[in-house]
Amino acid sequence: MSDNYTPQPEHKFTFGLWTVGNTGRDPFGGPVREPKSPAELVRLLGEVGAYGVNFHDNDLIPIDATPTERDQILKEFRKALSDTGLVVPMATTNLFGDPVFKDGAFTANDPKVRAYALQKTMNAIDLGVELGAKIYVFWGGREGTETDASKNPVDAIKRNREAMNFLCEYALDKKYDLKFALEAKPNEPRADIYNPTTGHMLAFIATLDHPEMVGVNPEVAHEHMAGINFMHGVAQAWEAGKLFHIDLNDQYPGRYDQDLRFGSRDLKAAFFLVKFLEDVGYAGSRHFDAHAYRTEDYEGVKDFARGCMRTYLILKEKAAQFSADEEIQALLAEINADDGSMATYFGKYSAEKAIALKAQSFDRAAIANRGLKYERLDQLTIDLLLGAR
């Protein structure tokens, strides 16, 4: 492999302890791998190169674990850490996996189980913080309904914001330096699940009582299931401010949630992703939320990872060639050209610039025929990503 495809610690390449330990259960049939601890799985990672490891609470503490075998859990993880370099970017909690979330947790209809949750989240965020996360992850997977007779929706919006907004709080009260960033879903594990696009999120967020501290973790394979363009929803993040976290893997629309190595599926979705971001000059950190074939054993797990890092990379690289390709860039530039003549009428409203508008004549038969040469753009992309250019 080449060394520029070799990952460093400033790619900022981070992995879920629920990824690369992924056992490859699935509906239809039981594991194939065996478990390995949190601490092996840190070791594994190490070995591939990564620069960071993510958590939920249980991945790291099982549920029922006794205060003995959490510190010692806790001792093994922290020498993992140390011995390997790797650090803890970003956590987050299972609210999702035990019965009792099975119709939700902030969004529940029974009280006790949205004040578990919130004690849950509150014990995991303490544990988040004195591993070094920063950021702080909330995937409502329960969060929705499979009959809409069971629950009514403003009420669960309204018992969602309480829920945040309490979170918040805590978090200020215990004086921690850590942001938020919520992951949207459109289904699965429920039929329908609350606030399930990137757009939905942004738009909760400004109902919140600290719409600073809370951004976004969008998820490749969340919008690609739904058929939607996740680089655009990136870009509103972006644009807004909100892009906290980013969750990269592969997805074919139309199906349930595949969690398939980052870019195996839509190339070019995954180049522009990727151009997107550096271009940009995203700093956070670029987090696999997926999953190794069910096929494999834990060396074909190692080439999963290693195989998410080294697409990106290479994707990164494609990505300076693009903007470095003197054909792409003129063709580019004659797209976007700009005489200047209608400058005056763009930006700020004012009551002269309108009446100069609306007298302004426009030659539409002349404007419509003009090609774009958008097909000849898209086929120089194309030869680029093959290695034709």
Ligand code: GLT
Given for the second form:
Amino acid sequence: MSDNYTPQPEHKFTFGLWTVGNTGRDPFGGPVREPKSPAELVRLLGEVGAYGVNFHDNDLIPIDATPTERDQILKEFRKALSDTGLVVPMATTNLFGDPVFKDGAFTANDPKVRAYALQKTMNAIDLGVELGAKIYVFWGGREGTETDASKNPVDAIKRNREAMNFLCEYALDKKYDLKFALEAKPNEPRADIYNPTTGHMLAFIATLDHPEMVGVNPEVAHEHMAGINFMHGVAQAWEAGKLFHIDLNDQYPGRYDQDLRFGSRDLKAAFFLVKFLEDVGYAGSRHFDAHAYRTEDYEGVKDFARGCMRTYLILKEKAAQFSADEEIQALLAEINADDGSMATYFGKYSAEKAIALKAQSFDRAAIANRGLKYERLDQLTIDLLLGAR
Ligand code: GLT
Ligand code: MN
Ligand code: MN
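Okay, that one was the form predicted alone. Can I see the form predicted together with 5-thio-alpha-D-glucopyranose (GLT) too?
Below is the whole assembly, all chains and molecules, this chain first.
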């Protein structure tokens, strides 16, 4: 049965192989689910109605696979894609799992590690493009420190920049139709990670040789770990033309990286995020970078995946309801009322404007006396979210 909450291809819901393939291992305990092959995971995603699947090079091809094993895995993966109709919109490199990356990849102090990271990424880009990826994510989970005695952060920034410039040139040289999306995270697995927030990433991108082909991949959990408003960061990326991809999940602030089901922790923040993405017409993947609770078997993993998409679609409906709600809209119109009397002072600077504005008198007390009705507006939003309107 199909309803408003049934995922459709146009919703662009995607999952990483590492998300539904997560076996529940954590720092305190081993796996609780048997691993599934990439092809099996594609079929699971097909069953729950996802549009696409993303992967790290080594989610698909183990780091030590032989060429024959590689061919066999790829054959089964392609077959599963064509049987289910799933596509591969994004790919990425695992630059954090292998012990060689214990001091980072592009920012490691050992030049052999830095060179190997570039080589591994070029190969992984080839693999991703071969399977159709148009977005390539860089999450530098190990690009950080435990002790700042080990590395000058300016060196780390320069090494990171050099690597990104090299890889942009590689993609251009190969004539790949590919854009890069940089994903920030403040900490974990390193004690501190460089470029810890989406805002830092945006500033870093502006310093690259090919900023036009590099954007961001903000993740809800990562900005919540930093205790900041995720939607504001997303909006800033969007306004700068840099929202190339998004990782949706949920997270309590101030804790380890929880990667909870989308909307399961802070529904109100999730609502304003969905509302933003839908209002501006964000056309990229809605990628769920989360995993099922460790308590679950694979039926629970499907419940988790279905839940992510269902919550998104319910919130999308709530966003439309917000825009159509007469009382809410009347309040917004009142709050944003503008009699035009100040228009002459805005826009581009001129000396005349500055003189006129300096001569203008303002009744501060009268202006400040006006109540802004945000309490009522917020409660109407809450009523709407709780189904009381
Ligand atoms: C890892 C991390 C995610 C990144 C993935 C891409 S891997 O699971 O926690 O946030 O998006 O490298
Ligand atoms: Mn992520
Ligand atoms: Mn995460």
